[in-house]
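Single chain ahead, written as structure tokens, the form predicted on its own.
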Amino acid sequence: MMNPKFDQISCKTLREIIQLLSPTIDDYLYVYDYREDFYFISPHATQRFLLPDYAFHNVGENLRRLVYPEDYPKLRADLDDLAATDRCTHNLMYRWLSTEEKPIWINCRGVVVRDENGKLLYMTGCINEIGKVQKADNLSGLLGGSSLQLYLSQFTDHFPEGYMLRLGLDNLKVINARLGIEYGDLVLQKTSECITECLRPGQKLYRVVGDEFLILDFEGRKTEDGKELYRCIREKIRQFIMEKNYEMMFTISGGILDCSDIDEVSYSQVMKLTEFALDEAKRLGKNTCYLYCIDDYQKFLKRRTLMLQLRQAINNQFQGFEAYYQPLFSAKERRLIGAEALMRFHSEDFGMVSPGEFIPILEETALIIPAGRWIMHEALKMCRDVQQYIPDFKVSINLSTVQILKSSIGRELLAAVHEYGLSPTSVTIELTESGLLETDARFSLLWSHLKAAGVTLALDDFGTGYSNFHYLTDLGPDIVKIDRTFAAKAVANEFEFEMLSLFSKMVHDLNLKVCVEGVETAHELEKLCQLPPEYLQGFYLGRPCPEEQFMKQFIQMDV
């Protein structure tokens, strides 16, 4: 039981002490008066937590609203045990709700004061956030992110003239995995020392997160000085690695932000923009420095917005997506024999988005798997409808590397073909040769399975990129599609045309067929038909269009 002399201290006195000390500490002092059912806490706690006020009655009900629901039974059990026993200490880790109603981990400690009969008088103690970012880092000897935030908070209208340099180690995870976390800590410590040795008067250095550091220069220096500072730091690190006889290899990347480019004077904006600059340096190959450019950042924001909209569209029954079809003609008869299904996306913010923009995002996020499945079903339904008029009509479907590596696309395709009552021979799958480089073994297995079922394979965009001719023999595709760029050069230059003619002959000697893409004029059509190809595709013959327009423009004329 608590020493009886403490029951002589009134709760009013404790409240006055808390109010006096509150401005000097970051944690939260409190007193809980059991007799009055009254709670008093450091006033600044109301800025952080979902409290009704810093002083309130009806403690039980208000705590129920304040405590994270999953943790309330644990708190209630501890408080009930205090009341039922003579225990005089309270020490519990649980979560309170922030003003944004997000759970925040706290450690609530207190001492209970009882009267001479053991009846509860009050509990007083301290609450601290156990998940809160530390103000300083003992490993690097630097101030941390919360100290940076506090320092920046003094600026309201604009930051002083100068720049910020955010630095990040490139290979720390590899060092931790190979040499251990202790060695990784040594690398961080030495990196901090290397950076510090390069600093100039007035510059401030913080360790903001993990293996990243931020230098503030509010001394009016220019970004060119920032680049020179980065080169100095990189050289210091290189010397450190040499002194360690190359036991480990790591590099450092840097992102520079001119203070005049910061449109919102806040800690969060500084962290966002410097993080973007550092990420760009890493994306450009690491061990380099990138200077923040607002145009690049706007493109990044657009890409991020598109990513969100694409995900929402897929979750909303593919609203915004549309299947377009580009006609495919036989070169000899100039007869419509098929169409290539092409994915299109309309954004509420950006209008019709180029496939060159949204397809890479779909692939990067693996959203190409559900999106690819959707357009596959759209294309097969369209093929079924057209075959009522053109029985031998075929549809071409583009496959992504991601679909091959991360989904059961072969099985799904054949199941869908059966679902729509089509023959596998009605389907052509297209894959770019650059994609083949990454999926060689997996694609060979997929292709052998589909080929046995009767599906046709076309190598798309041949003549660009890597041009690995061994695919023509190793995979045995049915069709080789000549890229528009390759074909346009052949029309404009006789030497290029002879080269294309020789290539076309080689393809035909292998018993493969040629499709020329990108035919845009009558002259190109006449010239390219001399190769000769089996199939033709291009704007001169027909632009990609929605299914309804395709049916009106190309099918009715063939009925």
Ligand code: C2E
The other form holds:
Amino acid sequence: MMNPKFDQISCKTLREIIQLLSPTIDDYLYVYDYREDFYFISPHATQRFLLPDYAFHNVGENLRRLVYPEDYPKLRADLDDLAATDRCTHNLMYRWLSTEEKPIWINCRGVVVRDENGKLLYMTGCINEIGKVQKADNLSGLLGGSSLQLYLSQFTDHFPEGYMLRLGLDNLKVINARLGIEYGDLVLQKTSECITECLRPGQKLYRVVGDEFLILDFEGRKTEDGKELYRCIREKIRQFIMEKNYEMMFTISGGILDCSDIDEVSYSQVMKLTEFALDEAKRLGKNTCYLYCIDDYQKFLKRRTLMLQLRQAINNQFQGFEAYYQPLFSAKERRLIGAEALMRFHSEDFGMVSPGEFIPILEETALIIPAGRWIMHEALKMCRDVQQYIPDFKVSINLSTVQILKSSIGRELLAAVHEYGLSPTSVTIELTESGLLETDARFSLLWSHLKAAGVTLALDDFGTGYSNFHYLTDLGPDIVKIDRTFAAKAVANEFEFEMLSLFSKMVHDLNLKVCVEGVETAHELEKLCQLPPEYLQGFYLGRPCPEEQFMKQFIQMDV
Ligand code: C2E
Ligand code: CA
Ligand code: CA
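The structure above corresponds to the form predicted on its own; please provide the structure of the form predicted together with this ligand.
Now the complete complex, all chains and molecules, led by this one.
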């Protein structure tokens, strides 16, 4: 039975209490005064529900409009029952309409206060949205994303001085898969304990998503302190793993963001930038931390835009892509013997983008497969056009490992060669060392298949990275292309030149041919011709250009 003293509380007082508490809770408190037929609810409810106001008369009529029509009879029956009996509580789950007139599930609980005769005075209570995300997470005992959102919403102009540190477990998926979800939960719980132990006064910790945490430090501390905090947490986790005799292994990465770097004061911007910072830390190899830098973020955004534009261009008949051709000459007679096809991309936002920038994106997204197929067809068409003037003209096509491993490029190439009425001997395939996987069966298959058909194989960019001489004997390419960096060094330095000469001799002893790439000056040409190479390529002899220009500049000159 209700404490009789409550009938002394005036509805005015209750309204004042509701108004006072309103900013401190996200649920909605209300009072329904039966005597005045008056309803008062936490003011922020009007932003969410189809209420005439947060205070209104004529409750029955207004409720009818607010409640999802299908549920109204249920509410009416409950209210009628309250009036007819001496029941003191109301507890009902039903739907209200949102400001967009969408049904929202709510749980409305209330206590009913009556006078000594049992007559209804008022009902007061709380309404909460059943579907709202859990605010606190019982596993880690921490506040969740919606609490963070609520906390950050108080800042409108700028965030206070300080930093944010977003932490992410590096291998929770693996732990869950190998040791089970319960074990994964234990790791999460222990991680949250390790983090909590390192926190300093004023620092706030939230669990933002599954295996990620966010620490807010709005106490004016610098990002250096954030790095120190990260190290402390990492060390705590390491100690914990040691104490458990390495029963489980896991690491944590951290992305640090200076509050002054947040250009837009919003929860979504905080999530976006801290997510980027954490992803960078993971990209750096995990178990490390990364300090947000605007330049890196701009690069990331550019890369993302470019990725989108490349995809759109491919879906739009390769609009924006262009094939350029760079002439290849025989070193002895300086005769035009072929051209290398090089991809170009015109971006609406960034103008002409270098292949050094967009080829890795195409490879990462496997878009190099359609794009590589496109340039292959372009190059074969071009070769057919040029062969009208130079019958033994050859075209060189660059292939990426992704194309070899994830498409049937060998078969496609031979079919296309046939389609254009060319001989397989008119085509050279260029592969870089880094793209060579001699142990992979698919690679050896392609290599022998193309070689048997008569396609020429060139080992590209030799002299960059870790040049492996075994490739020369094991794979037996027809041509070795000396990279510009190696060639330029040799021109500038006698010792390097000696090295290159020896290397060139070795290649020749293996019956392979040498192509020098990136010849930029007459001096370089003269010096490098002493090796001597079989083929030459470089800006000094001809820059890459579109087919039309190539025909004008090199074919008519040659015919
Ligand atoms: P790469 O295969 O080594 O191509 C030769 C690069 O050297 C070209 O750069 C060319 O413009 C540049 N070059 C030629 N002569 C000179 C010179 O005298 N001096 C200097 N400094 N550079 C010279 P580009 O066109 O920017 O291509 C860069 C790389 O992008 C290529 O290097 C290749 O690895 C890749 N790439 C280009 N097109 C394709 C393609 O269709 N498919 C694949 N998979 N990769 C491609
Ligand atoms: Ca090449
Ligand atoms: Ca090259």
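In this text, the rigid core denotes the largest set of C-alpha atoms whose superposition between the two forms falls within 1.5 Å. Residue numbers count along the first chain shown, from 1. Keep in mind that this is a model prediction, so the values were computed, not measured.
A movement of the C-alpha atom of residue 305 falling short of 2 angstroms is seen between these two forms when the two forms are aligned on their rigid core. Core-superposed comparison between these two forms: the C-alpha position of residue 78 differs by no less than 2 Å. In a rigid-core overlay of the protein, residue 113 has its C-alpha displaced by at least 2 Å between these two forms. Once the core is aligned between these two forms, the alpha carbon position of residue 102 differs by 11.9 Å; this is the C-alpha shift at that site.
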